Amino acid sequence: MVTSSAPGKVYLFGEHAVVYGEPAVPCAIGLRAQAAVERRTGGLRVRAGDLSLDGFAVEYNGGTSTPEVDVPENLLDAAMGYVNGAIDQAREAARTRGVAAEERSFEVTVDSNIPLGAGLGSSAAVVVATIDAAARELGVQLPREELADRAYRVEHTVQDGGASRADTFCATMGGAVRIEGDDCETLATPDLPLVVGYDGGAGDTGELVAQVRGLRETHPFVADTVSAVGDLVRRGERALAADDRETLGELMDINHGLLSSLGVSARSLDAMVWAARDGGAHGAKLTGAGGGGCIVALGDPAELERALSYAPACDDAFHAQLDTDGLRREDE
């Protein structure tokens, strides 16, 4: 058995703008999804430990089981369908290096404290760890361009061509990281103090990607407001690289105003937001396709944890240390 980890994300700023080429800015986070990769004969089988998903398990083959999770559905056919095409790149690695894996099963155990659907990069970390297991159980050991590059394909596949790199790439890397189109790169960040707000829930990525798409489309000067969200983010990265938090804070706060006008955020969000701003950040946003879910807050963590406990509308908070590892092999 063979086992790896890969962290969740925050975006500081660029979500939803990103797929449409313009630049984002993600920073991996100390909340991980891990998968462990054994083996076994008789057809894929699937557990899921912490994942919202306690005690389920699927088995393929040639049939499935319906698990009984608190979860809706379409969450969990999309965690199904990344652990699937997880497998199918491990598999794909596997032979273009000449290694016979076509009639190989497995049983993937996965355990993350990752929230699904809620901005965090669940999927993302999931994809990362579950491919990189399954490809060292097959005895390749995978480039970490490359698996970056093959858990983007499958994020791509189960979002109907919604996904970017980013957060593939940042669970594999860790950090903070920028990415433009297919550009990708590794950025010198400060150790942030950013504060998490969770409101219990999850967004739907797919379908909110696919209502900023037919805003663009029925309204061209949506794109505008897109473009707006990439010169903001190039304003950005400046502002971090010079660790300026007063300009990091309002710039998120400006980009949750752009989100907002594309109908990505909800009610739990903007009271988070809020409760955030009041608490004495710098700036809040929300994190991911939105819809609700989760919003970062630039501050003093003690003071923003003590401000969200107090807004109804939030279920969690916490502080979300700069992950640096990216991708760890936790069984070396």
Contents of the next structure:
2 protein chains.
Amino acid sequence: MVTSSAPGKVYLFGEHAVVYGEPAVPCAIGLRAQAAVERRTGGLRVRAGDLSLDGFAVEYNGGTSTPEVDVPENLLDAAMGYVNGAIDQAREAARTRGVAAEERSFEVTVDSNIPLGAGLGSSAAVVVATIDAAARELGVQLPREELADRAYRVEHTVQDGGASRADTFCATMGGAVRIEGDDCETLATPDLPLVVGYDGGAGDTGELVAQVRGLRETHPFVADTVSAVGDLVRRGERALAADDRETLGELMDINHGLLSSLGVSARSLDAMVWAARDGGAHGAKLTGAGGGGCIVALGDPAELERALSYAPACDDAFHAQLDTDGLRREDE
Amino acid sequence: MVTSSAPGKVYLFGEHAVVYGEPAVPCAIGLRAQAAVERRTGGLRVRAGDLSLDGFAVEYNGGTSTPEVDVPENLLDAAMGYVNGAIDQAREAARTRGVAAEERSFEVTVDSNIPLGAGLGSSAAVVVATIDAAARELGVQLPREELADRAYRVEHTVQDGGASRADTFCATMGGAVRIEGDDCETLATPDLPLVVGYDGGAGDTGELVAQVRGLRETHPFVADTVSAVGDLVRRGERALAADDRETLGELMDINHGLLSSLGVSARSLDAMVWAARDGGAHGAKLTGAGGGGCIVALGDPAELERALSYAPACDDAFHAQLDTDGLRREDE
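Alternate state requested, the form predicted together with another copy of the chain (shown: the form predicted alone):
Time for the whole complex; same chain goes first.
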């Protein structure tokens, strides 16, 4: 059995605009999804005890049987789609290296402390960890670039083409990264004091992306707003390189307003953003697709955790330390 | 004694951006300031029992003596500056028509149900009503265009050049109006169901305008955001002409997000905006300079008043009916 893990992420800047070719800067944080993979005979078996899905363990073969578990079907489909896709990618990676892998099946045990669907990149972390562990179980050590690319292909398929490379590249490489279209690079990153506030809910990424697309097609000035986010991200990269926290915070606040104008904020997200600002944050913004889920704030972690814990909208608040490892091979 | 009154206003679209030459659409609402003017001997006496200043009555001569009343000095200076400036404009209007007015003094009694400094155009309404009543007390009936222009000059002086023509033109003409630089026109306006939520506070207009200016000078993409507001306003004019409430609401929501990105929203304003949206509003936005004060929402008045009354941030909520009169000569 081999075990790999990969981190979740927050967006410092640029979610949604990244869909239209603007740059974005996600940053890996100290929450992880871990995949333990073991060969077995019979069909693929997935155990996912901690995917915030009340726990489920399913066994199925080639994706044709529907597992009977008490979770919303779309969440289950998505979770199974990710693991299934990850196993396929591992098999393909083995095959291209001359390893006969088609007949091999696996038991995959997923453990994650990244809330699902909260914009923290849980699916990307699961996919990256699963591909890497399954490939290693087949005797193949994937280079990180290939791993990130294969993980992206899985997300791309499951998310019907709506995925960006941001989550999977960030989960693989760790630290802050820069995504612009298909170009991905790692950024030198100071250890920023980031705090995440989580409302306990989740937005529907596909729906929110479609909603922004509709708004952008209806109103030309919304496209200008999306471009403005791109310019903001470019300014943010310089502030990040300089560890200029005042400017980073100012830009996070502006980015949140621009996301609000795109219709992807929520009452709970705005309430948490204000709680963080009133608690002394340099700045705060929603992170991810929005509609519910998480905000990220820059500032003193203890103070911001306290400020957020007083906000009724906030279900959980935690110091999100920078993760610089990305993919980790836990058994090496 | 003659008595004139003029309405307050909300911004349907375009506050702040109007400072940079973009169009804006304010709309007069059914709250009024009334000025009763009577000649007297001695210095100017102003009674302002209901300016939300805990009531004050002062008597002074040529602005050289400081009245002793228990209100914040800057508010008092501003209030006295507006009335003083309005009287000067009335005298000048009389003089240009050959009426010797310099030696005439007045008692001015101001009554207003427009909250001060809440972004509802209270000062403009007071100035418009006072100029008109004082001019009539001197025997001069001012055309509306001249009245609006003279009122603008008063605001321009008191607000150190930061005023736009929006408030004074809207208070004079009533209905919805369109302001772009020095160009002002009235718009045919459907009787939109508007509700105002008031947090009981007030932002500092001068400070907020300066803050946006600073942000705009620091970041080029903020200037793009200001231009996006201009495009939004042009789209809003078409929606207004068509009485297309869905689009008007959508644009109000976007405008609020863009204002948030300019840093002029507030926790209370966002909370009221969400209360209105959750209460079924087509859309909602802050109105005026922001930082505190009022929001305006489009939708069923009874439902929105109820929804806002449940919001802890909301001090008062009321149906803001369209005012189509503008200046009213109460004794005619």
